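Take a look at this single chain in structure tokens; it is the form predicted on its own.
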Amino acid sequence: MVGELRRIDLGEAERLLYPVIPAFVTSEFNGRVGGMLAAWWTQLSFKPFLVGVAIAPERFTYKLVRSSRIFALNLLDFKYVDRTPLLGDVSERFYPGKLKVAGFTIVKGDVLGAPIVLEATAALELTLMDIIKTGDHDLFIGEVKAAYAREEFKGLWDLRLYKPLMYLGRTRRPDMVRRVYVAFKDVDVRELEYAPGPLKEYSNLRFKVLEEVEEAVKRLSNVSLEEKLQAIARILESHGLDPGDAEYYLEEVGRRLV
């Protein structure tokens, strides 16, 4: 026990990370369209807009995305929950045309021509940038080239209109295996000011330091690495910060200026 936290068996620990909104990954190669529900996906970068999704090599979608280097992520409403067994439990490799059987319509994206689910509430078109081996899955990193959404998206999701399909995990053998999906009828929406009250001072200082470092790096573009680090260290010291963090700030600003 750690306080009121009881220790969980590591075989069950991944379930602590749920619920998640799974993305339906679609891709096409040699005229074959396939897709899978992926629970493990996330945004990786603002600029460029990168998204990563974990796919196991055995998945037919793995082959499609790696071969075509173009794919789409589709977000589905909970009203399609009864169709999910065809999306996540069976493979296009063994069950050709499963998306049509599931009652979904595939259309081409405007920018890349990636296969997009017409019934989706939102979709992203991506080009494959890299594949990183991460244990028993590989992380497919894609750059978003186009985004689409229904009227439920108004800069932020209106969750009174959009009920995202959410995945809670699956039960385990020897009992019958069941996937558990959830949706919420009641939505508690709260809007909180960014860094309110006394937090504003610390938030402003953070951005002030970044701005000063960025200006210094631009000004010292032709000097050595050591001179840049020394200049950044002086900026940090002037604000009472650890000068040893200069390398981290240089890395941050260097990426911003690309």
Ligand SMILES: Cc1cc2nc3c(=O)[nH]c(=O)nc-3n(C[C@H](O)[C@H](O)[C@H](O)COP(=O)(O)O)c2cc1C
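Residues that one form lacks are left out of the comparison. These numbers come from a predicted model, not from an experiment. We call the rigid core whatever largest set of C-alpha positions still superposes within 1.5 Å between the two forms. Residue numbers count along the first chain shown, from 1. What changes on going to the form predicted in complex with the named molecule:
The listed options are 230, 171, 84, 204, and the one placed at a hinge of the rigid-part motion between these two forms is 204.
A rotation of 13 degrees carries the smaller rigid part relative to the larger between these two forms, according to C-alpha superpositions. In sequence order, 207-258 is the sole run of at least 3 residues present in both forms whose Cα atoms shift by 2 Å or more between these two forms once the core is superposed.
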Contents of the next structure:
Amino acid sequence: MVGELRRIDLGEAERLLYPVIPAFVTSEFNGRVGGMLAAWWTQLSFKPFLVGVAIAPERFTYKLVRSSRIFALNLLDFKYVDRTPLLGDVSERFYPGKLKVAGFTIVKGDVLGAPIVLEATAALELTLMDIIKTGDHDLFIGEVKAAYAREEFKGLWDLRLYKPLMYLGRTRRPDMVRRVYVAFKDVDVRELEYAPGPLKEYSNLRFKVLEEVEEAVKRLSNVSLEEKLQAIARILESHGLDPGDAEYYLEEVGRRLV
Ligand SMILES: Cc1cc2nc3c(=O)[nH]c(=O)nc-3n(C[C@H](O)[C@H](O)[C@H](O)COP(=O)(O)O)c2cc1C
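Alright, leaving the form predicted on its own aside, put up the form predicted in complex with the named molecule.
Below: every chain and molecule of the assembly, starting with the one above.
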């Protein structure tokens, strides 16, 4: 025990990361369309707009995305929960045409022609940028080239209308495997001001310090690295910040000046 936290067996700990809205990954190569659910996905960068999804090499979808280098991520409403076994338990490799059997219609995206699920609540079209070997899944990094959403999206999701399919995890063999899906029923929505009250001072300080460091770096473009770091350290000290962070600020400003 750590405080009130009880130790969880690592075989079970994956489920601590849920609920997650799984992405329905779709791709097409040589006239063959396939797709699967993926709970392990996330945005990786604003600029470029990158999203990563972990796909196991044995998935048929793996092969489709690697070959075509184009894919789509679709989000489903909870009302499609009964169709998920075909998407997440059965491979296109052994069940050709499973998306059609599941009752989904595939249309082509406007920008890349990626296979998009007509019934989806939202969809992204991506080009494959890289595949990174991780463990038993590989990280597919895609650049988002187009995005689509139904009326439930009004700049933010309207949670009175949007009822995404969410995944809570599965039970383990040898007992019968059960997957658990959930949806929002009642939600608490609270809008908080960004860095409110006394925190504003700290968020403003960041911009002020960065501006001063940026000016100093531009002004001192011809001096040695050591002198630059000393100048930055002085700026940090003048704001009561740790001068030992000078190198970190120099790196940040370097990225901003690129
Ligand atoms: C809710 C859910 C989430 C899943 N998440 C992933 C995932 O993130 N990565 C992965 O490789 N497989 C994941 N799977 C398993 C694949 O969806 C499943 O193996 C699928 O049948 C592969 O189909 P395919 O061989 O036609 O590509 C998930 C399954 C479910 C039901």
